[in-house]
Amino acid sequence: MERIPILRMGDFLLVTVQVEMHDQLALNLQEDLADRISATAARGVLIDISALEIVDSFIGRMIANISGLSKIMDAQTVLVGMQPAVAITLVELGLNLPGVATALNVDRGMQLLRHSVQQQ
């Protein structure tokens, strides 16, 4: 079964999506992240989608679901590396990602997570 690696970096989990996402892979990621947040008491999740060129409505909803799930488990979510075409697609599909903070790259995303956790 195909899985996306989840790396622990201190209080945060780092997910780097290096393959095109399909529905089952997105569902697996959601489940794996919930397990890892619970097991590690992570305070934040950074999801790097810079390698994704296509995001459909299902994947967009899964990103929003992951953020909601993380929030319930006391972890912030930051999405980084969104390609312009992906952003345009999400807007055209009418998908807003409530609760999902975004940053241009991993460095800025980590800064955002650190700042967010310090505010709590």
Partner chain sequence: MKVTDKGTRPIRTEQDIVLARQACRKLAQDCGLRLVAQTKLVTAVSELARNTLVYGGGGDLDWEMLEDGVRRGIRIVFSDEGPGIPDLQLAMTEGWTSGGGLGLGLTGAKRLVNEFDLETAPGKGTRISITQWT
Second form
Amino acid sequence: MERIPILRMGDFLLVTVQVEMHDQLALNLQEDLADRISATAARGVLIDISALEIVDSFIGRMIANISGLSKIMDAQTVLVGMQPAVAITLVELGLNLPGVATALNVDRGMQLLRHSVQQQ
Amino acid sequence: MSQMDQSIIDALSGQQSSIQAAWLANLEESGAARGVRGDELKKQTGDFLKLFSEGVAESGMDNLGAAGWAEAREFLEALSHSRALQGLDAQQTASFIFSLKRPLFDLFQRETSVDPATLTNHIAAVSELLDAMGLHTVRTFQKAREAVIKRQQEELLELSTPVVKLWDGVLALPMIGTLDSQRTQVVMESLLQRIVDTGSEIAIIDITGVPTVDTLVAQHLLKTVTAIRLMGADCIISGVRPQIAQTIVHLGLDLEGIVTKANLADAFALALRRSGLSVTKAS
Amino acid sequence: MKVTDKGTRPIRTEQDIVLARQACRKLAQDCGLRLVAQTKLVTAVSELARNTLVYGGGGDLDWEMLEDGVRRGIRIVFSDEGPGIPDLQLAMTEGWTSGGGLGLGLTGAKRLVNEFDLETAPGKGTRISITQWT
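For comparison with the form predicted alone, produce the structure of the form predicted together with its partner chain.
Zooming out: every chain and molecule, the one shown earlier first.
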């Protein structure tokens, strides 16, 4: 089955979504991430969606779920690289993703994760 | 009228230069030639007369929509399109066709050997045909003008979106004048794009120069702030006037998580502080 | 207003949702919609195609390219022969869902497009038409 690769970078996990997301792929990613956070004791998860041209309510819900479940497993999620048109559409759709941390790109997201891990 | 008299068809194709001379004189007299170069007008009238006589020979004068008139129609569309772009007016463009009436009436009377009743029929038919062409020209002209206006409106919107860089990583959007929903939308989109292009983490929207906002614009402003957060940057709104604050409170809009400052200077100071910078006096 | 081109696509599997999104993105680009309007339309298509599949048991997507004076637009119609929506008012309530989603599908899609039209009756299926103009 098709899966989105999850890379490990030290204490953090990096997911770069580069293919068109269909619903099953999103569900798989959510499951895989939960397993990997647990197996690696990761402290943070970076999801790079800069290549995604749309985020609908299904993918939005997956992002919110990943953020929520990682928090319970003591890892912080940062969503990076959302395109302007996608952001405008999500807000119009009514999906504000409260509680999900965001950053402009992978570099900034990494800084944010390191910073918050140091503070704990 | 179904049957065209052959003598008229022959006259139309054989006497193009004399028709053209009379037509050009008419155009000159009516002022329809103004703003168009002489040689250009000569070519246009010549080309059109050729298409006209071909159209008559092939499809008669009853129906401008007939297949034989396709080239003449296209010619007129191209003509009114180019005139619209040159900034000529609709009347002038329509006169191009209407000035041809008189020369054709004269030609029919002069050249044909038909009885008066048939002649009257022919003149009525050519008159209706030219009316239809005139209308077609005006319609196309109108369409082309609307397209020009739409493009200019869009260009104006682009011009009124001055996103400026205040510091490395700090953008500002000083908004001036009354905001309508469409303008706000375009301005905000260009701000979001600039955030990505420059990798700026802080954007200041300064609305000191905005006297009032309506419900839609206020909502749009707040949506923009949320969209900026989703992209991973922060937004500060500065210069909120009392009336605008009233509107926002009155609407019950949620200002949770939105940072506001009294003026652009305060907002900039906060942006610098957040970037880990401080301003000190040089001794 | 005239229709310059039209076509139809099936919505029968999950993969069809992705294909519908891609096809509509292409149409939106050809139509000359701005990027944000394109993204909104494609997102609405994603929501509604999923509804057609999940609640309507599959159906069709019919599209039309429109021309109205200087405006150009796309109309997309989703139709299914599923159970229909018994309580339309409830279904159009923000946050309400019958399928365990976020309840943003219908109301959210409506906000993303210029025109939104819904016809449904219990047992008679559902027909949703959306239009986006340049």
